[in-house]
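Next up: just one chain, as structure tokens, the form predicted on its own.
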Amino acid sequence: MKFELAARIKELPPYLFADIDKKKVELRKQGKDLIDLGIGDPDLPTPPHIVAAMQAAAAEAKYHRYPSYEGMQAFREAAVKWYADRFGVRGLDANKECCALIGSKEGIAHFPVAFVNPGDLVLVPDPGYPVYATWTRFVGGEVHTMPLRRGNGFLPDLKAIPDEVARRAKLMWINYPNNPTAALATRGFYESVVEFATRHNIIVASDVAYSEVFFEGEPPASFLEVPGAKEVGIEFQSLSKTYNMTGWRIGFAVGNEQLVSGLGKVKTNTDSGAFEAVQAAAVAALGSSQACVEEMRAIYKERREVLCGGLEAAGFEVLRPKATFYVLVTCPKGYTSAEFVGKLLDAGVVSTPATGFGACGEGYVRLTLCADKSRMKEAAERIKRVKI
């Protein structure tokens, strides 16, 4: 028998990092020694702390039914005191504004199918995270592109946005320390936003997963610190880069109370809840010293000036990322970014085109900081003898 996929699986660009891993697989069999710096997964260990509530919860019995869809009420209030304490974000109310997620991805699927009707107009930065777009459209709304450039810091420049795109805009997606450029936004941007969202009757939905990774200056933002920005968004945030729980699957929402709420429909009717030993090892994780997170941050930095400092001596242009794991390097001249790629993963580098985050990634290619500082420094050794 032959079966037809549907017409949304069909249209869909094959996923940049599962046609990134094929490649991979390919060349280690021919015995190719890769370092891998294409895919943002942490190499680093989760704290053994957190690894350690996680074996005392999945040893009780009480922890092995079904979870509760919103998520225990002790890691919400775990989230909330955290979004207090780190951002100084107050009065978030645990039981109606805050919603537990399998893993922040999740949530930022299932968003769209809340509140994103067929013909619906969903902003998307470009270049950005692939899942913002590709669940709009998998509900029928149609992406409207915000282009990202290095001239604007990495910023949508919201004045260019057609009034009647801004008319019909249902949802703005933003994302801050961004994936891929690793730039940072403004308090004043954020205030631009709330202005915007508020004037069009615009949903926003912010993106930080990668907040608590930053190397110098006031640490990251959250968009939900502006004035108004409650009224308008919904923020999601993730344990998985902060604490390297990539495969934990663990993560929350938290904003406005009614886009929590839409959020929280789609996920009663999808899933049963995260794993309530992993939610009890994430109260663990938020309620306790964060020297474990500042240990992380003095490792990536280490190793961001091996291997920034390692190419920017081999003649490269690097932007050095001031926060996020990740390192846009321009493209020599002549080279596209999936030639330049190419030429990286001949040398024995894996990285990623800029291009799998959207057209405007054009020029550039993204490596990461999860390999020890060994790694990064051959790494910058196998690009300086690559031929241009």
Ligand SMILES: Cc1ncc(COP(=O)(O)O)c(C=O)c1O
Contents of the next structure:
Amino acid sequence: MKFELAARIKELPPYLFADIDKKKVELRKQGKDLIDLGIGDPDLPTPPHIVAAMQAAAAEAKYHRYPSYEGMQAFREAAVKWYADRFGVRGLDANKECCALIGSKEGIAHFPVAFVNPGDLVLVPDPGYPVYATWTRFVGGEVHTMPLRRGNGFLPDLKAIPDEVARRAKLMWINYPNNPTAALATRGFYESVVEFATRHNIIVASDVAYSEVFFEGEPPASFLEVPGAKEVGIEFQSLSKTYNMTGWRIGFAVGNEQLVSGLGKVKTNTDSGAFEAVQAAAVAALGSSQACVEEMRAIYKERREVLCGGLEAAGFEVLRPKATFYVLVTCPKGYTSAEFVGKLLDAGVVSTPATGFGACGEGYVRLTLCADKSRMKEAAERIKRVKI
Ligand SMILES: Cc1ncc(COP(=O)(O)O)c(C=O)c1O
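Form predicted on its own done; form predicted in complex with the named molecule now:
Below: every chain and molecule of the assembly, starting with the one above.
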């Protein structure tokens, strides 16, 4: 029997990392030591008090049954309290304006199912987290890319969006601190997004998965801090990067009641919520001392100094991140992103072409800070020896 894939899967863009993955496997088979700065997955463990909360919760039979799709009351209350404490976003209703997610990716993927009809336009940043565009297409929507250019602080130029596009657009994705550029949003930008979305009746979906990974200046803001944001938007938050919990699959969405409720309708018909013991651990994470987050930031900051300092000393142009654990390196003259990634791999360092996040990523490769300081030093040394 031959089974044919659905068109939506066949039409997925080619997997850009396939070649790199193949080469990685080959090099490892040859016994080559690779420093993997390709994947945005914290190498640091989940803080012990969160693990302990999970261990205790896992032993409780009351948590072993089907969870509710919207999340435990205690989790939603902890999430809205954390929003008030961290961002000053007060008055979110834990019952109507908050929904637990099985990792923020789950919510980001399901959100368009609730709001995007075939033929609707969705405004998607380029470069950007691929799930925004993929699920737009899965539900029959059309992607209109918003280029993120260095000259504009990697913020989309809303004035460049043609009127007829704005008229047809149903939804806009924004993501700050940004993957892969590490850019931060200004308050003024968020205000202009609210104004634009209100004028054109567009839903704003803000992805703040990296809001707690920052190194200097003011902590990154939430989109919901801006007046009028809750009238137009929803925000996707994750515990993955904040507490080194990528494997646990827990996040939440907060914001406009209708938008949260629409997402909830998809979830009731899809999944049965996050394991309640994980939610109990998440309550411990959000509700206890945030000293572990401060420690995590200090570790990434030190690594950033070692990696960026080493690369700059070697003559590379590096976009030193103020937030996120991603470092963009400008490709040397004459190299595409894919070619430069190949060069780095030959030197024993795994990186990601920024073109994996969209065509506007051309000219950059992305390195992560997800390996210890000695590996950062070694990575910079190896890259320094690359013959350009
Ligand atoms: C920009 C962005 N948003 C969302 C996610 C999803 O994170 P999670 O599903 O672990 O919450 C990621 C993961 O890498 C990401 O880079």
